[in-house]
Every structure is written in C-alpha cells, then in structure tokens.
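Quick heads-up: it's one chain on its own, the form predicted alone, in structure tokens.
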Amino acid sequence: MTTTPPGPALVMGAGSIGCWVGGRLQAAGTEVHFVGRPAVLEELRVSGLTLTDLDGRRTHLPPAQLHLHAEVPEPGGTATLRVPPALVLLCVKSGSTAEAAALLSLHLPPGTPVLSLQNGIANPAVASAAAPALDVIPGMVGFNVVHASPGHWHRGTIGELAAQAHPALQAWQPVFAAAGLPLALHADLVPVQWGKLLLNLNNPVNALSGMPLKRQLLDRDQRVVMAALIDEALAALAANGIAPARLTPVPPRLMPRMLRLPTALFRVLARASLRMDERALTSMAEDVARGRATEIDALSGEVVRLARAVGLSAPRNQWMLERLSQPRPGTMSGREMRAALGL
C-alpha cells in the first residue's frame, strides 16, 4: 500500500492530541492545517512545533512550515488550503464538540470524513448530529501527550490509535503508520471506547491528586479509589450487555482487584502499563491546574448515564462528576478521597 496521503488534512483543535497527530502526520509528508485557539496559534507562530516522547525521539516544525488558522479555512478561499481536506482530525474537547462539528460543516463538502480523536463515547453521535452532511467516524487515542512548554508537546506513555472501520481511512492507515502512529480499524469500535473510558477513569482520581500520573498510580489509597469507579462501570456494562475490549495485559474484569493490591505486587504486574515517563498528566489534571472546564461529563457522566439506563446507581462516579464538574475543585490525597467516597 502506498504511503502517499490521499491529501491534506485539518486539524480541529490544535491541542495536545491535535498538535501530536497533526505534527506527526506533517512531519511525514503530509500537508497539515491547524485550527487553534489564538493563544495556541501565537506558541506555534513563534516556536513552531517540537513533539517529544518517552523514548527519546525529538520532532521540531519550524513555523514557516506550519499552516495555522483561527478560523476553519475554506477551501480554494486561501492560498495554503487549496483543495478540501481528505481527512478531518476533530481534536477539541467534548463540550466544543457540536460548534466545531457545526463550523466545520459550514465550510467543507457533505460528505468529509471526520475522525474524532476525542474522550468518551457520546462525541461521535453529537458532531453527527451537529453536522449531518459530514461523514464522523469514531476513533479513541490510547496514549497521553502533555503541554510541556511553549510549542511542545510530550507524549508521556505507550498506546496506538483506533477507530472504527472505515473506506476513507483504509488510504490513510498505511500514511498513519509511516508517521508512527499505528491506526488499528475495528468493525465495532463501542467495546474499544468503554475499554479506554475504564482506564481513563483514572483521569478525576488523577486530576484531583494533582500528582504526576506514574507517582499517582503507585499511591494505593488512590488506586482503590480507581478501582471503585471502574467496579460501578463494569456492573452498568454488564447490564446493558457490552462486553469492554481488553487494552491491557489484564482483563477489564480483573482490573480492580489488581489495583487493590499492595503497591510492591502492583508494580510488578503492571509493569507494561507503568511505562510512562516521570512527567505524564492526564488531559484532566492539566485543565484542573489551569482552572478550566473538565471532561468529566464525557467519563464519569458516561458512566452514570448507562448505570440509570438500567436502573442502577453509580454514586462513586456522581460523586466525581459534581466535584470535577465545579470551577476550581482543589486537591485531595488519596486517603481523604477514599474517606469522601466511603471506601
């Protein structure tokens, strides 16, 4: 299979997760379009772009060889974006999901393949919604990229891509791979999705911590307080008869009794997932510190909504839902989570 991309592609949401796919994807040969926020768009104008990662590799994009955009460019209507793009990366946060998707809708043809590198289940169903004439495909991010500074960004752990099978994206795996961001394609993506929202049900336990994750993760009040949340999540799935695609060396149904173990025994069997450098925080952790609005509802409201589905009750997750859900939620050991949460 060819390694030429089928064309350029747009970034919608030049944040972590969309300035490293849309670095990557540039720095391998494909043309790239930024959509930003201006504070974003400025770091870029003036450091370009540099993508690092936990074993070593070092990607710099000069900012002559960006093409940055406040608004989603039209295509032909500029002198970098002269032909629509083969392929949209919807990287914005969940609760900008249905104004992006509606933007997008306004200045591209019917029937462009939008893949949504987003948290949660619900983001595909709503840019679908927002904008019919699009074409959205699910997709999932296993791994975590921080902002380490001005113009870089840090991918901190290991993990691949995903997304739902798709013809338009079949040209691009081979493009996705040769950029080092291997894109497996499933006929049933939902088993994949419930299967990274159990793992990332870590990210409120993280973000109220306010440790870095690898630190976070070998505290074991706080594990347990993980492995509660992901216990009411499993029983929701159950009920509704979704079975969780396995991400990790252990099954979803073994996770919370591992992480319930004492830490040296934890370290041992989860030394696969423990690879992540010293520096990793989830998305969540960073929006807390920076006192903006959390994707808790896209996680622990996830969770919630398909426990009442089926008359069950996810108090553990409500309760994270209403503390990330206000503006600024403070910290908490793990200790005096486990006391907030009757554990």
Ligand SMILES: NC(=O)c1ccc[n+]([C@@H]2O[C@H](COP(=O)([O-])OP(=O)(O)OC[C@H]3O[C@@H](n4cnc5c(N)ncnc54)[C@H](OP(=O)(O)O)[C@@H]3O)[C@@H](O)[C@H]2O)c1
Contents of the next structure:
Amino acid sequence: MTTTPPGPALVMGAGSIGCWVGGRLQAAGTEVHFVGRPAVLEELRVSGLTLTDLDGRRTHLPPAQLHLHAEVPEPGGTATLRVPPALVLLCVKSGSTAEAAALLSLHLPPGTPVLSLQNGIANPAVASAAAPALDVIPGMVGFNVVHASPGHWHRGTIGELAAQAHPALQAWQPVFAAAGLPLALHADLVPVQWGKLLLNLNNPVNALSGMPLKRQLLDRDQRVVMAALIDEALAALAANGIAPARLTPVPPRLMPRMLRLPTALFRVLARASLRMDERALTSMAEDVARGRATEIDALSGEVVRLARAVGLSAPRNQWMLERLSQPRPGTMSGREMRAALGL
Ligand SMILES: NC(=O)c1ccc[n+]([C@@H]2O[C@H](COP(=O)([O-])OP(=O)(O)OC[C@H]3O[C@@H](n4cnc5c(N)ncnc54)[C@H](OP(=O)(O)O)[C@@H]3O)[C@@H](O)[C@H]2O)c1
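Give me the form predicted together with the ligand now, not the form predicted alone.
Starting with the chain above, the whole complex follows.
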C-alpha cells in the first residue's frame, strides 16, 4: 500500500489533538495546514512544533516548515494551500464544533471529507448540521495529549485512532500508519464512541481533583466516583440497546467492579491501562485550570439524555454536569466527591 498522501490535510483547531496528529502527519510527509487561535499560532511561529511521547520519541518541525492560518484558507487563494485539502481534521472542543464546521463550509468545496477527532457522541452530527455540504466522518482519539510548554505537545498515554469506515479514509490509512498513528476503521463507530465516552467519564473526576491522571487513578475514592458514573451510563446504554465497544483489556460491564478494587489489586490488574507518564492530564482538567468552558455536556450530559430517553435518571452524571458547566476554581478530594454524590 502506498504511503503517499492523497493531498494536503487541514487541521481545524490547532490545539493538543490537532497539533499532535497534524504534526505527526507532516513529519511523515503530508502537507499539513494548521488553522488556530492567534496565541497558539504565535507559539508555533516562535518555537516551531515539538512533539514528545511517553516512549521518549521527539519530533521537531521548525517554524519555517509550518503552514499556519488564523482563518480557514481559501484553496488556491493563498501562496501555500494550492489545492483543496484531501482531508480536514476537526479538532476543536465540542462547544466550538458548529462554528468551526460553518467556517469550513464557507471556504472548502462541497464533499470535502472532515474527520471529527473529538470526544462525545454528537459532534459529527452537529458538524454535519452546520455544514451539510461537507462530508463529516465520525472519529475517535484513544490517547491523551497535553500542552507541555509553548510549541510543545506531549502524548502521555498509549492508544490509537479510530473512525467510521469511509472511502476517503482508505488511502489515508497507510499514511496515518506511517506517521505512527494507526487508524482503525469500523463499519459503525457508535459503539466505539460510547466505549470511549465510558472512559471519558473519568474526565470530570480528574478535572475536579486537579491531579495528574496516573496519581488520580490510584486514588480509590476517585475511582469509586468514576465507577458510579459508569454504572449510570451502562444502565442507560443497556436500556437503549447499545453495546459499548471494549477499548481496554477489561470489558465495559466489568469496569466499575475493577475500579472499586483496593488500590494494590487495581494497580496490578490495570497495569496495561496505567501505562502513562506522570504528565498525562485530561483536557477537561486543562480547561478548568485555564477557566475555559468544559466538554461536560458532551460526556455526562450525553449520559443524562440517554437515560432520560428511556425513563431512567443519572443523578451522579447530572451532578457532574451542573458542577462542571460553570467550573469554580479549586480542587476536590475523592472523599469530598463521594460525600457530595452520596457514595
Ligand atoms: N487532549 C486530549 O488528550 C484529547 C484526547 C482525546 C480526545 N480529545 C478530544 O479532542 C477534541 C480537541 O481537544 P483538544 O484537547 O485538542 O482541545 P484544545 O487543545 O482546546 O484545541 C482546540 C483548539 O482549537 C481552537 N479553536 C476553536 N475554534 C476555532 C476556530 N473557529 N478557529 C481556529 N481555532 C479554533 C481552540 O481555541 P479556543 O480554546 O479559543 O476555543 C483551541 O486552541 C475534544 O473533543 C477533546 O475531547 C482530546
């Protein structure tokens, strides 16, 4: 299979995922265009793009090699983007999806494939509704990236990319693989999205604790809270006839039991999932620390809506939804969270 990219790629939302995935693709030979906010573009202009990972790999793209745009570029209308992108990577947070998709549709030809590399369930539908002429493809990111320092993003966990099978992605699959980003294609991504959402129910717990992910997962009180959020989601999924995909060695239905184990046992049994470095932090924790809106509605909010659709309730996810819709500064211990949730 050829690893020649079918054309340029455009990253919509140069942040943790956009810079990581776009940077790896560029390092492996794809022409990548980054659309981002002025502050991030300035970092990239000054420092270039540096990517590191938990295995000690380091990639650096100097500023002169980066195609940076403050707005979606008009193909053919700039000196650098001569042809329309063969793939757009939609990498904005859920609250920005509709606006970003609408901006893309103003400048890109109808039918341009747009791969949503976002958490939650609804982002691809939201993007499609805002940009019906674009061909939006659901995707899933199975690893964690943090903004380590100006121009530097660090991938602190293992994990792969997944997407809904789509003809436009077939030619990209070997390109992603050559970039060290294996992309699994699924006939139906919905079970994978829900499998990821179950894991993402740790995000609000992590954000409230303010702790690095690994230390937080080794705190049983916090795992008990995560288990309770997953219990509600599993009940809602079962009642709706949705079987979430297994994305870790432990099947989804056993995850709450595993999380409630004493830490000494959990540490041994969850060894594979704990393969992450001390810097890994959820993007929701970064959002709370920076006073930005969180994606809680796309995670716990989705569970609350799924439960309601079949006459169930999900009070602990509802609590997280309310608590993190307008996050207050400060942290909570696992014990305080348990007390607040009656656990
Ligand atoms: N980070 C992770 O480890 C991780 C892992 C798996 C999945 N995900 C998912 O991936 C998605 C992206 O997350 P992220 O952590 O990469 O977010 P991020 O670091 O906040 O990056 C998104 C960037 O896009 C910018 N942006 C938003 N709208 C824009 C627009 N119209 N034009 C230009 N730039 C725009 C944002 O700016 P503003 O902040 O000003 O809006 C931000 O700088 C989310 O759905 C997240 O849940 C993240």
